[in-house]
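In the form predicted alone, a lone chain appears below as structure tokens.
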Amino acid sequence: MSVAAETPSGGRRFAALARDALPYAGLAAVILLFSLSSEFFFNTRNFERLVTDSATLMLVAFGMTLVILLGEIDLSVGAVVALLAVILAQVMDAGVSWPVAVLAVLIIGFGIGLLNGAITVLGDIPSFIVTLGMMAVATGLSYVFTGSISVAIMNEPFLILFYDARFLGLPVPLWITGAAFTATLLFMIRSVPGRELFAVGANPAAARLSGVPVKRRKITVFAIMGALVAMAAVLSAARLGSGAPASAPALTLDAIAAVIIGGASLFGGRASLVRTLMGAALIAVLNNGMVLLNVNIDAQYIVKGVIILLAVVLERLASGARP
């Protein structure tokens, strides 16, 4: 028996409202907890800092989005933001200018989504598997490019820019995760591909017998994802001052958590970026105040585990779907 006829519509209704709700009322609900907590966590340099930190797990969250709403997963992004951070690193510290490391880095990023894209599209392989076999590699090539030993940044026009900089008063960080934020949204709700890209996610067959290109709107999602994800890598190697091999271990499980804090169905042809943005600063805010408080990193893992589990069932009561 589904879950639709178990569940009555009315139940339906308030289980939709409450995970269209969730990511705003969880972002509510942590930020007083936590001003009433610690006396640090309402202050300039406390927001200084989440806004900063947080900039990377926004990116990434981004394109988790698009992937998530195609029906698709993406677990390499953690391991290739620390890969990217240490190739920035080690380009910085050979000599070459920061702008040419920040390009090459761009490309380097946007050519490893590409290629996880034609191989999950044109190999017919579940994206699952092809990120999770990326996800090694990067790990793997971060560790034999540094020795397993962080890779300092020595360039202070860098690290300047791209951390302590600010623009009309805000960081530039924050700059950075609006425009890439403005940026995705127009693709998703004004562009033909990205509208085109809900009804891949909610039915790839019917979506391609109506005229989509579902393998080049696939393909085309992975390859923002890289270049999201390589912008990530700059704001990280910048915020950390180096790049180092284990930078990023639980980004990929909370991009994947603000996506699902925000609604999306991860069967696909469901998700919104603003929700998605909601759910990212909820757990960019518990990231913060978790640490101010001195919590256990267990414990944090506790905690967003069980907001994630929330989230989905959240999901399931509000679709009706099957189990």
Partner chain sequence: MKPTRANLADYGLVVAVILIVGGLMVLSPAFRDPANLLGIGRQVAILGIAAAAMTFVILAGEIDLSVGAVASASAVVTAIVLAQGWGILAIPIGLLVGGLFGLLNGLLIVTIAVPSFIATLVSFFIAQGVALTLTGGQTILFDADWFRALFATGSFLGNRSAFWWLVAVALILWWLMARTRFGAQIYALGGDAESASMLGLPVGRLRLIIFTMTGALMGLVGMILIARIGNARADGAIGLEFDAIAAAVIGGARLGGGYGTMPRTMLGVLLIGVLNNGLAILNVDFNTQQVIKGGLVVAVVLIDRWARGKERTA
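Predicted model only: the values in this text are computed from it and were never measured. Rigid core: the largest C-alpha set superposing within 1.5 Å between the two forms. Residue numbers count along the first chain shown, from 1. First, how it differs from the form predicted in complex with the partner chain.
Core-superposed comparison between these two forms: the CA of L266 stays below a 2 Å shift.
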Second form
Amino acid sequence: MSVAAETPSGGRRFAALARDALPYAGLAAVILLFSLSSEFFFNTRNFERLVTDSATLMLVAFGMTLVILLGEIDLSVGAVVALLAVILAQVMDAGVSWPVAVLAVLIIGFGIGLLNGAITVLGDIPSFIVTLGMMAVATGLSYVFTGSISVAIMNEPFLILFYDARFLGLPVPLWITGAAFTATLLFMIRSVPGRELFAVGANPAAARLSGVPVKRRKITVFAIMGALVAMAAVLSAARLGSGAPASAPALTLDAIAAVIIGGASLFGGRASLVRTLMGAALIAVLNNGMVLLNVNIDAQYIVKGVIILLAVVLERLASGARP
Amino acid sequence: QECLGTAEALTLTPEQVADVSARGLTFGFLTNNQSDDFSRTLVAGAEAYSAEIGVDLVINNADFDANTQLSQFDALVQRGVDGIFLTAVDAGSIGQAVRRANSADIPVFIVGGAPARGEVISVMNAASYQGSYDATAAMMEAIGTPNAQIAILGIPFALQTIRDREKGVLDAVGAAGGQIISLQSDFSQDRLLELATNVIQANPDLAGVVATWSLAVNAATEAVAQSGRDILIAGYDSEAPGYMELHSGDTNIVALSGQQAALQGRAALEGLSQAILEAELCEEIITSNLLVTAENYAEMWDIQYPGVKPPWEN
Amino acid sequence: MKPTRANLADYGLVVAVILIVGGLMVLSPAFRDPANLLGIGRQVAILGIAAAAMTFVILAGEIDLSVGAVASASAVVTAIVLAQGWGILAIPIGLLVGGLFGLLNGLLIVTIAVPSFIATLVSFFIAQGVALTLTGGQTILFDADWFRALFATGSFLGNRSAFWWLVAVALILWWLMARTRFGAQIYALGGDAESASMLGLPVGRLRLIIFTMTGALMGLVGMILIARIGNARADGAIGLEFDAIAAAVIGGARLGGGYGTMPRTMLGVLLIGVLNNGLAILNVDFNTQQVIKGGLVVAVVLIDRWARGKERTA
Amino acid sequence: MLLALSDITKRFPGVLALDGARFDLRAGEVHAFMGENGAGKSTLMKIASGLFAPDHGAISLDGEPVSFANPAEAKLAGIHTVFQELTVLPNRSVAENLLIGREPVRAGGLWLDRKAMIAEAQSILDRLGIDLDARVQAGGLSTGQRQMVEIARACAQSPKVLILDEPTSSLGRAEEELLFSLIAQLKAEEVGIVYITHRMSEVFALSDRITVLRDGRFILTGETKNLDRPALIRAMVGRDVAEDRHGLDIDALPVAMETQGLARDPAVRGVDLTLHAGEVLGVAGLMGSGRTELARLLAGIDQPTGGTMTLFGEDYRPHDIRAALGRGVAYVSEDRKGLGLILPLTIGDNIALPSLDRLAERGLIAPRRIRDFARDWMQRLGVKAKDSAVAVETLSGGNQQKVSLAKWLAIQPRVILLDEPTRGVDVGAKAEIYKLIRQIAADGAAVLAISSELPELIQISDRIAVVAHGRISGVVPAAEATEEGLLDLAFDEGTAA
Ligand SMILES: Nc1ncnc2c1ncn2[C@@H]1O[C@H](COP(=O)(O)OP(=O)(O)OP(=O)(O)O)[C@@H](O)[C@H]1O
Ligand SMILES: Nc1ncnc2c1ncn2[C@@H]1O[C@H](COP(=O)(O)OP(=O)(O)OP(=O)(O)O)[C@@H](O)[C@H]1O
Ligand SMILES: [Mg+2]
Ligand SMILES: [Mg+2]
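The structure above corresponds to the form predicted alone; please provide the structure of the form predicted in complex with the partner chain.
Every chain and every other molecule in the complex is listed next, the one we just looked at coming first.
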């Protein structure tokens, strides 16, 4: 059982550090594989592009880590990213300045997350259903709002700032991802509500008896998820240069998979942000590597399945879990 | 003629082919999905021709995800291919990447509409509007009565071609004095079958169904057959199941509009090659559609699927 | 303390479904046509069988993301076998393909302790790859009227065979779940896997059986799928897993295991089927349908939850 | 020899749980198995039950060497076990729990015979004298009731070897009696019984022989009649443990909590109780008498349907547990696995959970603070574990109980409600916990301690209140209390109406 190692705890230092590093094993193996097979893969420009391109996935996966840690799920993220990008594009199209538009989208995203959380918690129904409903509603609305035509974003400063611009030599999306990662990590293991999440996910009844405001924590997490999704929508819109209703159907499953590949339990109480980062990186590297390697498009699925399996098995073996 | 404006005009001369071969080019080829006949025929056409002219292809599909397609596009730019051809998931959402290709001097040739920004060498489109207009008009004529009730079965997708097809249907129905009583759409063939069945069931006076994409054609055909009613069908996309229907001699399909995917696949490589040889392409290149009916289906198959054995010969 | 017995409040879901059906009946004469109501029965056959199998999986505390892809792969293989003219052999082969994928899931989960989410995600990719490789993205046609009649189109006791397959599967799975030792063990496993193994239940074998059975049932789903429409495609049943999980969860199955019943899952299936059918008949457009369906499903589950009242949780 | 385990070694990551341990069992004997928390008793018996494979060593049954790949095989061989961790399935009825794996069937096994199942289960319950409806969901049972279900399940399968791992840890006196007569009956049928317990009185009343384990090593096996209490304790703990009684002058102490007519239907039906700061008020009662329900009302977990409460003279009406915590009232649940602890989390996280707010500095918590904090409390309660980063689920039962206590003591409550505070704790540790409870009281906290172990109540309390049928049937100064007197009150019929 590597459960203990997953949770933040007091007394561990080097051994724990080493164990935290082990999930890199699967990712490292894949990177090595690609580097050996394609001359185009292993270089800074490709990695930089990879990081920038996977920022959306990363942000959503960070939020998903918190949600899954609680034993909940959010199936609406892909649809909400698309809807928010559409709104962002339309608002800017209507002449609103980009800071206001971005702020508005962040607030709406936060509100959607809050709504998901509130219905789940106050209605006491599974988040699976609530967010499935939200997914359908958001998808429907993004098509209805646009009449199925993607809305181009012509605001160059916005596009540059959230995609091309650099700060201290690194691309802005990387800074945003890094900031979100640090903030989420701090929240998860250094803040009171964050640490309480582990208890809420593993045993909500016991957490409640320990004085944890379980409902409030759950709603908070969904709201944080909403904000991260909104930030992801901003980056996605800047990257695509448009608000498109079909922009991110694969995002939801990819984000959940990243978290689970990172060793989290779908049923709550166990998740690690560092490992989620690895899981998301694995997915991003896989998608990128397959293009560069020119893997046959039909075989790509099989290769992807087998590599995910190998990475997971390798990681489980390395971290000393059951066979 | 200032620019090359048709698929035929793109044809490479033997000298040009030799020139292209000598350069050892690699082209990236991105489809918006890989499970439909159109994409596969397009790819097959391109693959066959790439062997002829000696260029390498890197092929990928986006499973209808605009973000994924953008990543794939960027990976191709990163790989330094000599040209990129894509059937866009959403033309409006690829412009950023097109700009990056522009600055890397990689020519881009696109199906599905001009991107919002960046320069492409040309936009290739099938004659969506005209094709669906023609097929629908043929059906309206076969129905023959005014005020005929028509249902549309479509795909809820944000592609320019889909909107053009629907417009073609509306105009043709309007011109013949018919009325559209239902417009339903879905992505799945099984759901489309359900929708078609429900629509037929709910409308006793339904005279015709226009299916605006391949799976809708299959679904409409099957639903009409199961209902046993005399409802006529026009369709956009003629694929093996539609051809088999026409071949059976007992069908409600009046006409199908066939896109020339294999031709487009070939034209894609020719267009990119022409651009590399510094020829000027017109802003839009339209490939004409085939109007496939019970009379001409055998000839049409050979045009639409060159070198592929017709299904009725199996 | 009183024994747990079904009381009126347990019927919140029934009431909600009845309200929706009633509303649609008032709104649309075509909906209340008996022929249409019967039609809903067969339209939900595929979803119903997948949801029934998924209920078992969820009950055992697991999840299966591969069902859609596995059903598609079996469908493709079956169609190819039929097209080869191997006749009746197609049926065992189709079931076998599904069963093998199910077995693969089970083995990954039981022998190398991969969480079922990952194991079935892996088979999802593999099954999809297999289906695409086998079809090359083309639609596979076959000609076997007996097969189509047997699995979907044949009439029997006033409804089509597809509906009767659903009835048969739902009854058998209900029996397995509620009336056999095997079912009791699955409830135990899902209630507390650790206790179940301390009690000496063959936990590994139970998981293997569940996943293999689900796989084989997806073989059946694949056959019904192609029998309904008469062709097979690599993406025939993609996405089925989410609808199936949704139907089971709407019916009250708890992700995490231990809770769920077949009749309530069937109510969930019925709800989805009725909404799909009714909204199409009312000619609500696809995107608005999404919005309405999303909202209604949440509302129905809220009503159901509210009717059942607060359970004592701590 | 019916069952013999010899030279058994078992290692868990970082722990040598068993180190050449041995144990033998004769047919028709009750063999008490003793040892401190974490000595390895449960582990050894899990090996005998086929749940764990030993790293080394041999098992023989009826003189034949055997090895069990899983619990099913052990059961088939006739070894049935009531595990320390309850394995009652919450989502199933009592009947389904009792008959799991051998449900009555009709039609050649094709059809579960539900009627027969309920009838059979009910008859098992009735035969064993357990007052339970076989149709209710097990999730709603109290811990004691679950334990009875567990015992009934094992006994009903005509075992050859019956292993009982702390079967009475949440049983009241009446159920205990029931179990004892059951054991006598099985003994007469030549069943060999392994009996693990931390209750001394039971050992001497019940067992024929005693085996003691310490730190995974065999210490002794002897006839019970040749051993006495101090000797046994010394063998287990390696030193002597004192026992004493208390009795403060209540009138001199300030009133901490007072209830009047406190009720919540149907379990609590009008409780008048006064709890003083500085005293330990024991609460006795039969299983299901409403003690836990009462404590939950005081802790703000459930809402009363009637009556009033005051806390240090002020109106006290907590609308939820956080409100109660905010006013310094803490509750230690009897259901360690379900409500007390978060098993997959570490010791540190468990202990710190209710204290996180206090440990935070400007909203952030340093992991080191949690570590130090947890280490301190682990030391105070003598939690045996490598460090605070160990997952609680890998601890022995007694050590888990200590963690669950530490977690609540750590918030330094003004009123602490202890529900079975020494469930599954060994004698040595018990004595330490008693000392600790007395210490908290001496430091001024008001302690209310529910326990089903009457000697324990007599030893730790200043006064003992007895609950019967949801009411207080009497309050006795501990100095004057006798087990018989308390039982009389517990059975009091006057409160039943
Ligand atoms: N699954 C496990 N993983 C790791 N360590 C374990 C596991 N089970 C038991 N241990 C360790 O083995 C040792 C023996 O534990 P065991 O449960 O056998 O003690 P016990 O004698 O039954 O104690 P108690 O009286 O408290 O029940 C303890 O140190 C415990 O922490
Ligand atoms: N979690 C629960 N859910 C439902 N009913 C419960 C629960 N806990 C206790 N009860 C019921 O409430 C009644 C009073 O039980 P309670 O646990 O308060 O008694 P107790 O005197 O503490 O006995 P015990 O020794 O079993 O804890 C019993 O009938 C019991 O079955
Ligand atoms: Mg033990
Ligand atoms: Mg109690």
